[in-house]
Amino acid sequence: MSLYPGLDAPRTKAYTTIWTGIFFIGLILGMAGLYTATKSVDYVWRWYQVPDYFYYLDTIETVSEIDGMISGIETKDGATLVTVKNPGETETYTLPTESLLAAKGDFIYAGDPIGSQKKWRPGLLLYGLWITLKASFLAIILALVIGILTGLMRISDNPALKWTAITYIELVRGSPLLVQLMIWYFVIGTLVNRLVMDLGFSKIPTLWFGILSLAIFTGAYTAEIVRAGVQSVNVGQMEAARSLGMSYFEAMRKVIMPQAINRILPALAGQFISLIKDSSLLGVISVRELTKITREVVTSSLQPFELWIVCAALYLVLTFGFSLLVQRLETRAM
């Protein structure tokens, strides 16, 4: 029987034809008019600038680290060994051979240049985005963990564990995550460093308080669609677990669980995918983040359109690909 009479019905070649051609139509006007506004703006388009912020040439010179005479240069394996020696210390750096700007004999003195060499290095929108895929992923690892928890303990019969998962989701959910990115970075943060401090560790780095942050927020909703998606299970899975000899524990883990992910992973996804694009505001906290490095480019580049444009397809990039890894679980979890 269907579930949906009438909607389900068998659709016609022409029918078919008809609404793919209305998309495309509507899509290449939508893209016509984009590229309209853009022309009637007065602003020169620098697209061909935009890859060396993700990967570049970069030139490094090679300096003497002490004053002396440049006593030797032996070229092997296509590489120049120089050696710079004084009465009381030898230093020896090896460069490539077309980039020798020294002879032998020459005095140098510290800090003085004696070659170069080229090198690939990432740009910063790569670096920003690195910082933003790694936020995110420990902090979805953190919330998921912290959401089954507390999803389960808001179902349970302990009145302080209930009591205490109630209090917490209701406190989280009820400020800004930009308001609670401030009380981790400048209270919790600070109190916590300062002991730290003092028991002769190292300070904890600022990303660490954006995570948690993240995971906390996210942690709060994450509990809601676990404790729905538990409670949406049928009851008598659980009655007929126990009567087969389970405990309580054990039939949650291998009954009760794996039906509620299963029913759960669309709200999941869209959650994480919303704590994706929330880690865009760990720049207020000074964590060099995707928008925060993007900000920076736009400032000292003057490229505000091409640049954000960019922005906006890494996390496009980002959201949709966790998107179609959750469908594909949902598609092996059926």
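Positions refer to the first chain, counted from 1. Worth saying up front: this structure is predicted, and the values here are computed from it rather than measured. Note that the rigid core is defined as the largest set of C-alphas that superpose within 1.5 Å between two forms. What changes on going to the form predicted in complex with the partner chain:
Core-superposed comparison between the two forms: the C-alpha position of Gly283 differs by less than 2 Å. Relative to the superposed rigid core, Phe249 undergoes a CA displacement smaller than 2 Å between the two forms. Comparing the forms between the two forms on their rigid core, the Cα displacement of Val317 stays under 2 Å.
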Given for the second form:
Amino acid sequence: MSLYPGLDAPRTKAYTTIWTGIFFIGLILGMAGLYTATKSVDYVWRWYQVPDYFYYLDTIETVSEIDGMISGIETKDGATLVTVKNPGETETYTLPTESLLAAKGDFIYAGDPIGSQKKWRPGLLLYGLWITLKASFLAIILALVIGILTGLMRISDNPALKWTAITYIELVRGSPLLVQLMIWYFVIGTLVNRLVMDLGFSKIPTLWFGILSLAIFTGAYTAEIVRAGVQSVNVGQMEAARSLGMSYFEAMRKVIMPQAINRILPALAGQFISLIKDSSLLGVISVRELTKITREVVTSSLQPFELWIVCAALYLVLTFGFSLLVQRLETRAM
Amino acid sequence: MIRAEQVNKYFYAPHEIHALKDASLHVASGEVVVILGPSGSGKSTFLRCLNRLEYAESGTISIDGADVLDPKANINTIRAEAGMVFQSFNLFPHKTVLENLTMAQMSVRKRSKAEADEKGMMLLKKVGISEKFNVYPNQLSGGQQQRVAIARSLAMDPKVILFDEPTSALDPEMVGEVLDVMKSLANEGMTMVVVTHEMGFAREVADRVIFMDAGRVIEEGTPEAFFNHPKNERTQTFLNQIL
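So the form predicted alone is up there; where is the form predicted in complex with the partner chain?
Then the entire complex follows, led off by the chain already shown.
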């Protein structure tokens, strides 16, 4: 109704207050309901475990590899050199001074710790988030390039270019992403890796097949958005540019595209947010992105409620961050 | 400067129309030719055929000796010599007024930015809106936009300018400012082909008037002869209706 202000009498203040209140009451009731429901199935919430999957304190032990006597401990530039000696062999280990556990003259067996130190390390969820971010970012860039090129091919009057674009778009849009991932990894991946290895190079990492299939999938949708954007720019713009003597591509790049991109930014943002979420499927070709990592962590921790909620929240952070970025671009471009 | 002989043009969608029937036009250097005619008579189509915004099916068209209809001709260099001013201005909305004037100068004429800016400012001063050089076209009135559009085509130093109903989309009180700019151009000796409904302009500025109806050029002459002693019966009815 706010789309058409002035068509109806304005709302009273009480109306707004009451319905805002009802919204929040509904929200609170929903959350309370969820909480009591989990109580009734005897689920024990352990939120305190979650931070460990982001960042945790790891214990690193330096272990002697031989039996022997510690024959010397020297401190040099903040590090300590420990020498273990037996009649047959000598080994020297370097470790931070404060982590030292042994003293000179101690007799130790192989496997005994000489020192132990603690270090903060990024947890599994953070690693998964990083892979999701990396895959999405690269796939978005690639999809944008593919989309713009294919979109322009789609409106070209060259039959080869035009029909290539149409074939690609229809083919890609006509099958599920999950199936396409399988084809990229198990069919094309196998063939390409076979070829690459025959030529004496190392295998192409699975992640790249994932990124490529995401980009090619989203590229088809992007192409149609780009085409619609270009077609929405008044023909007069192209005529004006061409009548000044600019070539087709020059006019496209300097006059049509900037205006088209501006208009399709919201649609592109939606498409790329879909891509970020679709990257959760890469788990099926054993890319360890956020969803697959969450599944792994759930298996070991047995805390599915917290972890899946956290997983969803992390995707929300990514997609919301992305849409804020696009909104900034949009206001700047206007 | 412009020679168009026996030009034929068809439109096929939504149904076949024979838009131009053996239309011919000669424009000498420095001449101002006004094309008049009722709507649908093909006058805009004829004008658009001259710089190949529409591809004429048969006939010959040349601008300054260059064959426009030759598929091997570099149409971009030909178009750079023939400026065009549109009914709906068609300024680039994502560029400022000055950028509208400098973009093609730099990319087509290969001028430096400083050179293009200088030329652009000079032309904006000439059409009387130099103080608005840094605003976007949608902040200008229709008359101002059209003057910028004229300055934009002048920036390419064209040998001829084609005007496609330049005042038809304007509020009545803004028509005058655009016509004034066009008059001063004509006085400076610019070659102009003008499709318009402004009879006053035709009478005052034109060296020659051409009357078209149903795709044919049916009368041609000096404004004096055309307005006062029209020969063709169709011309007489047209003039009776509008004067």
